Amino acid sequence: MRKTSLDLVYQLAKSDERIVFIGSDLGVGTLAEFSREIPGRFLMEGVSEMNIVGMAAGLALEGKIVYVNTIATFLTRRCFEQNVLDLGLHNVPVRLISNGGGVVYAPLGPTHLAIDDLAIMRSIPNMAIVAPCDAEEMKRLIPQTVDYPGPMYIRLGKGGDPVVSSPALPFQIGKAIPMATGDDALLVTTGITAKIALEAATALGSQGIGCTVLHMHTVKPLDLEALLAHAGRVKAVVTIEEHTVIGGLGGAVAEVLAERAFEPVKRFKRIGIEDVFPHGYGSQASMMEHCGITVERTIATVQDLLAPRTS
């Protein structure tokens, strides 16, 4: 996914001199065209985060749309004052590209684990938050982060990701996509848990249970016409997401499902990273796997929510 989102930013530099380019010390090579045919709007700063979005900020408000790249971790907590005062104060446009968001980064320990960004960008005001599931998806999002207002958080997985969208369903910032359609459960997701709720809806429904799967790419602003108008149909709602249960997707969805008041009330239950500090070192795979963000899982839970009651 990096690698499609800078070289798309590169295109689209060539045609649109409002574009900039900054970056955290990325390494050598790291969009060398870019750096060689357009070095005025390429800037690749040292490790000082939180002096490269006031930097964004600043070129922004000269009329630039600016895609900043590097680490999430280092995006959102290091950055957490500048995005809130100099981004969604000013509701500036520039782009976000996040390194390693949920726990791409497990070989590295918990410092890089990015389990609460999602909940961090959140809550600041005027803020966008995309979270593609592939490659292919990027390829859709990105030309149209050059004229969406505000600033944008895009949320990118580890690369090489299984591509699982399809060009045929209409992507669009702020519209949740319907991967899959069944009347027993709703299976909400964002990012690369699009594929663990797939499988997990193939499964089910071989047992004779439907699902419907709702991509929400788009985390904020959430598509509450699309929410709402597939939860009405269904028994249980589970979120899927690789991150920390509180604040993040399944915070925005059981927000939702709260302050609609469903009678008869829907059964819910969100999958993610409890509320800890996943420890030990691993692969993404291996982590996930340690936090239960899985499609056995999924099943499971979808299971028990459509279980009868005795009482």
The other form holds:
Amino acid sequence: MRKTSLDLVYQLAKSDERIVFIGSDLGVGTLAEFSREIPGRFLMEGVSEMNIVGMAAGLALEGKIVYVNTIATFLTRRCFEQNVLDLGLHNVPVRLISNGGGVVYAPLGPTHLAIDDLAIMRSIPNMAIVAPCDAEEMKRLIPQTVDYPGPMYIRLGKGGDPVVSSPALPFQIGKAIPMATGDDALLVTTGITAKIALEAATALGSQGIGCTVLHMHTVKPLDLEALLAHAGRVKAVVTIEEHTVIGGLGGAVAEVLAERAFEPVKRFKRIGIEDVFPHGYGSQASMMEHCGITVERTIATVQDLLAPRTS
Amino acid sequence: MSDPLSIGLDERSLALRRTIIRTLGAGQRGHVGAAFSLVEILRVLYDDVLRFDAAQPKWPGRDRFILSKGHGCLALYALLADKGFIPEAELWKFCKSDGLLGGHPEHHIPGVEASTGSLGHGMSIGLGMALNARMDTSGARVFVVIGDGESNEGSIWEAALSAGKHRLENFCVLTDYNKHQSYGSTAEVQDLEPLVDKWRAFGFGVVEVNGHDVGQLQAALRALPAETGRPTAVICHTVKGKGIKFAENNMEWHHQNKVGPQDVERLLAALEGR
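Would you mind giving the form predicted together with its partner chain, to go alongside the form predicted on its own above?
Following is the full complex, with the preceding chain placed first.
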């Protein structure tokens, strides 16, 4: 997903002189062709996220479209105030491409786990947030980012993520994609958890439980129309995200459902990382398992929500 | 170098300070000391150095100016009104709900390139603008004024590393070095010395001036870059509250609120040496 996105930025930069790339201290050889062929618009500024985001804002205020790339935690937490004031307040076209959204960097421990990036960025006015589910969807996203107004946070997965998106389903920033349809439960996902939702929906379908899977690749602005339309048809809504349950996709959906106040009320559950720093190392997959962000838990959660209530 | 404390102020410097005092009175609050240490720096920039067209604030060929120490905005507003970027009447609505001008400058104000107020942001934004001017070979220069207290921020030194690396000749950072920050003297709170050596070590050509000496400021800013192939740092030795004897180097005058008509009269009288 990362290679796909950066290669596309390079391809776009070749024909669009507004496009500038800024990296922090990326892996050796990253975008080597870009740096060789368009050195004037390729910047590698070192481990200095505050300065990088400010610089990007300055360039964007002058008419450039700036793509910034580094690790998600550093691009959200370290330079949060620059994200708020330099990007959000000035409402400039800077695209923050963040490596390792979620628990991708599980082997590196808690300093590198971006468990709160969606919540952090969601609090910033004018900031759009997009989390594609695979590299194919990333290909459809990046060209749309060029002329999208205002700043944008783009969350990358691990790379080599199984492809679950389909070119047959049109991609548009801000428009959720229904990937499966059913009338009993709504599974809302973002990023790579689309795959978990689809597998859970298939398994539940074989038990006679129909699930709609709504891939909310754009967490902000949230596609309220799609969310409310699909939520209106079902009895239960479950959000699945590789993120803390506080303030991310689950939080966003909860806010909408609470304010909409369906009657009868929709049963609702957020699946994600509980309010803890996940302990241990391992792989992204084992950390997801450890945190309970799994197909099995999704199935059990839907079954539980749809079960007759005893009270 | 002449002495920042004892050097006198000419009629233009006094007139700008009168405007600042009246603006302060209109808003009944403001960062007085920080604005008064800045007046000659801004005056020389706008009178003698910056290329701009107040009728077309976004004229592409303009030099860019960012007041990164945004709390010094009273001085900036006086110059923006003086040059015709904004109507003078806006000064008398300072900090009012229907006014254009608040306690920190915002980029929707004609002539203001970037919103500042939280310290440590303007230099990186200016650096991006200077890089853009180089990419586009526009010839635009970028001037950023930072504070000495602001120089405690790590982001200032991140930006300094980057500007030095890029050898940005069109980038000039002026430090309003009045030696005082909110809690006390910079020497006590977070000593910056040796400040000239620091900027030099980060790859800047460095000039030191008396920041209230119009002639020295003009000479330094008309001879940019200070060194070929390097960004310039101008260390402006200033006096917080310059021009008002009882406010000079007096931390009670860092920020004032509840400023009434009597305070305005007292400040105006002190300015005239009465």
